[in-house]
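Below you'll find only one chain, the form predicted alone, shown as structure tokens.
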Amino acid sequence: MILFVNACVREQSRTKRLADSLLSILQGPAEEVRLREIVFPAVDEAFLQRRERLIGEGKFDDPLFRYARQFSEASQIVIAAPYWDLSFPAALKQYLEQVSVPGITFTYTQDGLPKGLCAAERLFYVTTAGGLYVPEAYGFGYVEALCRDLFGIRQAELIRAAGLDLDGADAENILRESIREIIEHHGRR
């Protein structure tokens, strides 16, 4: 199963358009998680105590962990997140906190190092930006490090279209070119 984590907010999202192009050529059924429709619980002391108790008791079937189980079981993951304020929408950070569960998406070795438990070998991070200043470390770099160092997902790939809102930019042409590259590069697998 391909997990599609949709962090797009706008109905006519350019980022989602790129992600849809990728999803159309990946093999297998996809499950979509629309982050704009999720009200994440407040992470306060009561939440943390409940979460830690459930983890300690091994009650990973609790609804609190449904997103972590889904994330851990996915064969491939596609995250669509527009580039906002040198990063990504806050809902994606909340989601990543929800899926980071010891015993489901990772564990610790006897040396105290994290060891990933996720089935996916590949994650695609799809983004668009109005400008050209898009340092990978501020959005994709964070997700890539989390996937590699915590979840055990070996391959993380950035797919992006940038410069869409610059004066004189032909945003439609930039998007078409990015879609062509997606199809050309990933359609051969």
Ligand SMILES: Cc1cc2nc3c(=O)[nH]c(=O)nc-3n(C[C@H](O)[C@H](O)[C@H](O)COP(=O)(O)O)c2cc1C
Contents of the next structure:
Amino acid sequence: MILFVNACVREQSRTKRLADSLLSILQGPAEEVRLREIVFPAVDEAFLQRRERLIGEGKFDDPLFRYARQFSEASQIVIAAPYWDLSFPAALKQYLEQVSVPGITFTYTQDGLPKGLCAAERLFYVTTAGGLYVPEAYGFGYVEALCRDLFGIRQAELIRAAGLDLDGADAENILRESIREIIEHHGRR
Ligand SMILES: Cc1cc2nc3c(=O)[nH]c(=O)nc-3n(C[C@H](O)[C@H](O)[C@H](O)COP(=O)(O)O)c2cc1C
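Next up, the form predicted together with the named molecule. The previous block was the form predicted alone.
Entire complex below, previous chain first.
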């Protein structure tokens, strides 16, 4: 199962367009998690205590862990998130907090090091940016490190289009070029 984590916000999202073209050439059915439709619970002390109790009792089938279970079982993961404030929309961080569950997506070795429990070997991170100053560190870089070092997903690939909102930019053309590259690189897998 391909998991599509859709962190796009706008109805006419360009990021979603790129993700759709990637999804159309990856093989297999995709399950979509549409973050803008989810009201995540506040991660306050009561939430953490409840979560810890469920983990301690081994109740991993609790609905609280549904996103973590789905993420852990996916064979490939596509995350689509617009480039916001050098990073991504907060809903994606909220989602990652729900997904990051010891005993489901990762565990610790006896030496205290994290060990991933996720089935996916590959993750795609799709983004679009208005400008051309697009450092990777706080968006893709963070997600890549989290998924590799904690969840054990070894391969992460960035797909992006930038400069879409610059004065005089031909956004349509930039997007078309990105879609062409996606098809060229992934079309024959
Ligand atoms: C809240 C917000 C924050 C943004 N921050 C940045 C930014 O830091 N750098 C940048 O280049 N563009 C920024 N943009 C522009 C978006 O990255 C750009 O319009 C992107 O293509 C939006 O993706 P979408 O079409 O999928 O919604 C921001 C846009 C919004 C709405």
